[in-house]
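Next up: a single chain in structure tokens, the form predicted on its own.
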Amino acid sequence: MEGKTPVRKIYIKTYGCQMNFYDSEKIKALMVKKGYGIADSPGEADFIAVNACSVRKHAEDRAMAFLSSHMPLRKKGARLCLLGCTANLYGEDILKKHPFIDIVCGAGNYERLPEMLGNTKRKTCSAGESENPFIEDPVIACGDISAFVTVTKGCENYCSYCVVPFTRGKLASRKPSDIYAEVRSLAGRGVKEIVLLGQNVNEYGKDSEARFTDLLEKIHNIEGILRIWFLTSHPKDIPDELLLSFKNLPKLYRHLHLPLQSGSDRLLLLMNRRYTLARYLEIIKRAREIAPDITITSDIITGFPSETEKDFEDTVSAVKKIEFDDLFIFKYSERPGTAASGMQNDVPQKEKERRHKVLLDIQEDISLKRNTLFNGRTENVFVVKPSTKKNGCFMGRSEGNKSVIFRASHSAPGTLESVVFNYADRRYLFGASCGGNDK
């Protein structure tokens, strides 16, 4: 009796953002509609893939030497795979720069890739976009309490330090009805918490007729899910009745990250970001009006082409002023095909590392002041896993996004917990159930 033929296997590794993690899972399920296997290390795969990120350098150079690493195994008939971002920015010339690749996808084209695994031709290439850059497969395996769900693809908003417009092309907005049975499908399956992910979810249904607004109104009502949170808006468009929405919905963290990028008006110009730093002012006055207990973290970028002095500084004054919760600061790195990467980059590497470190010391200052103002409150956290760093305690997320760790004698992930807060560091607040004999 002969045997059946192997079943070929993918491994995929994944560098970069939340939404390539949620493609990784996205593509490990239409491999396996399509009769592939996911091997469990590139030791055992027939095709060893990385998804990269290309919106800094770094993600992108680990995810060339990953591969790299792999030529023995490329040698012993396996063959190895580009696939996302780092991918569609550049196209065939991955082929040239780096012979050891022998497939090429980028993100939006991913239904082609299992056609392209079975092409016998050594070398192929799928780049650009595409008429439906939705997977909708759902992930093959849940068994966690928190999802990823993308609703948009791509953007049109070309900040000039940004790569997205030409990796993720334009903007794609997913159709509500996919997206609600996506979640429905997932709180079926134990999700409690869903995250929507998008360049920019302000954008949410400006290719169609959906609004974000309502989209999370849908969501907040399908039972099962007990928090919501969304990644990212962009503040020149950001509505009022989205600020409304951490009012109205109980069950969407009352957290909205809003990068900020620079405070000084001449680099956000040169940004092409299309505002000023007095209009981000009155967005957060007024997100703070609407919820007082709201916390917001940002993104800022140190050293962008032309910086000065005078300019860091406005950055400086600006996250004083405004004390966010948290701050993600990065040094900036020139991308191939923005307009930024035709201005001189002319602050030295030195300069852009002290820069960022500065402000990594007054954020550490904000971020601790926060979190202190939450002692001796009662909020209901959502339990995520039992600690790792302390025994007897559990981690979650505050009402407001926060990492907490709190002891309890008993606590289940995916549910919500009565804790009070007693003390703080920058990173996280510490507390007690309020239940039982938990002290």
Ligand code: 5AD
The other form holds:
Amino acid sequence: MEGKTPVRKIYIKTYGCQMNFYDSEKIKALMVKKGYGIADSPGEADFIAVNACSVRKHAEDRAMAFLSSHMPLRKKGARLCLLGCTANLYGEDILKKHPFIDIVCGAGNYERLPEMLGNTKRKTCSAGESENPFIEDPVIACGDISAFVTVTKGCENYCSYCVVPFTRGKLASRKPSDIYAEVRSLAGRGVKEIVLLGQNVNEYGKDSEARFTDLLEKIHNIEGILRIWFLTSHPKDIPDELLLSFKNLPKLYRHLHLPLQSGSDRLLLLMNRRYTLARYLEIIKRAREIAPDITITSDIITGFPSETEKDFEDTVSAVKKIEFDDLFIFKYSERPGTAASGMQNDVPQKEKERRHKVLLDIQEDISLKRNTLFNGRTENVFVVKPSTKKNGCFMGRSEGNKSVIFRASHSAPGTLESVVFNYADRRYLFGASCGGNDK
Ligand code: 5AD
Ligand code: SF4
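Right, and the form predicted in complex with 5'-deoxyadenosine (5AD) of this protein, after the form predicted on its own?
Full assembly next; the chain just shown is listed first.
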């Protein structure tokens, strides 16, 4: 009896930032188009892949641990693949260092992946820079109300701690027409919220004629889209017209994620960030003038080479002064090839951890204080899903992109609901529907 060849399936585990999660969805779409299936678990997969972030060593270690732990459990003949910027970072060397890996395919090279998986040669690697880093195939997930859309790839800023310029290559802005086509297609499939992604979205168009603010306006006009957000921004590229978008475009979440990294000008210089704390404070002041209730979040690195107690105190005082709505704090991790890897990684791990904890504790109080300011206010909340924590409640996002839990007898994900906030903790605004869907 002649049987059909079973469809070969790939399982992808993702570590890292939104960009990596987005890439994984795009890779799945590409694989399906080429006749592969998507496995729900590693055990049933013919290809077990990790899409691994290279920004900090911790993510890379977890990715490798995942692959090595699945080696003995895998289906007979299944092959292990390393995808993403960690693959770009190490290239073929990874095949020698971790012999359990069979296929290495870096970000920007995914168009070649189906062919690589079809190749029976056991070890293959493709991790160079590519002409076309964008995968245009639409993602396959249906029923989602929210989607990421990449607008730029790569970065040439060379912040001294950062591996991205080495792994993701030169800045490349995606064609506006391709971006609109993707957003329109997503809107047609019921997506209501778009998150525009890039290592530094504000450099969108630097390599072409397009402008980021035009992009925002045009996406704002696409029917069906209710909410838009973008990340990440760099303080050296924040023109006034971008800040004005927070006032002029009502669908845009009033939320700016603006990594500060350090409050010490000495360290900002060593980090090659190209702004001073004073310039950063000016941007925050202007943003709050334009949109007084804007949510501002940031990234900080503790224990960068040579960070003294005084440098750290400058960061603490900047954090207290600015009062971010939320803060992502990272312990410095030395990355190969970066300028900082040539500096002495001289802050002991324990001290990095202590500084990290000090900032976390300070931020807890500030976040609570900032969230409490919303008590008594009414906003149009973007409804995400029924709350898993509280019966009769829904989870959503405020106009400033804060997480909200609100009571309503019924409500629909992907709609806007007028909610009055009456209580806050460090993570959530709590409230009740004012009517609308709650009739
Ligand atoms: N070590 C620690 N944190 C880092 N980041 C980037 N590179 C490193 C590194 N080598 C942080 C920065 C950046 C965020 C995405 O990750 O704060 O804004
Ligand atoms: Fe890395 Fe700096 Fe580029 Fe951000 S702007 S990706 S931190 S080099």
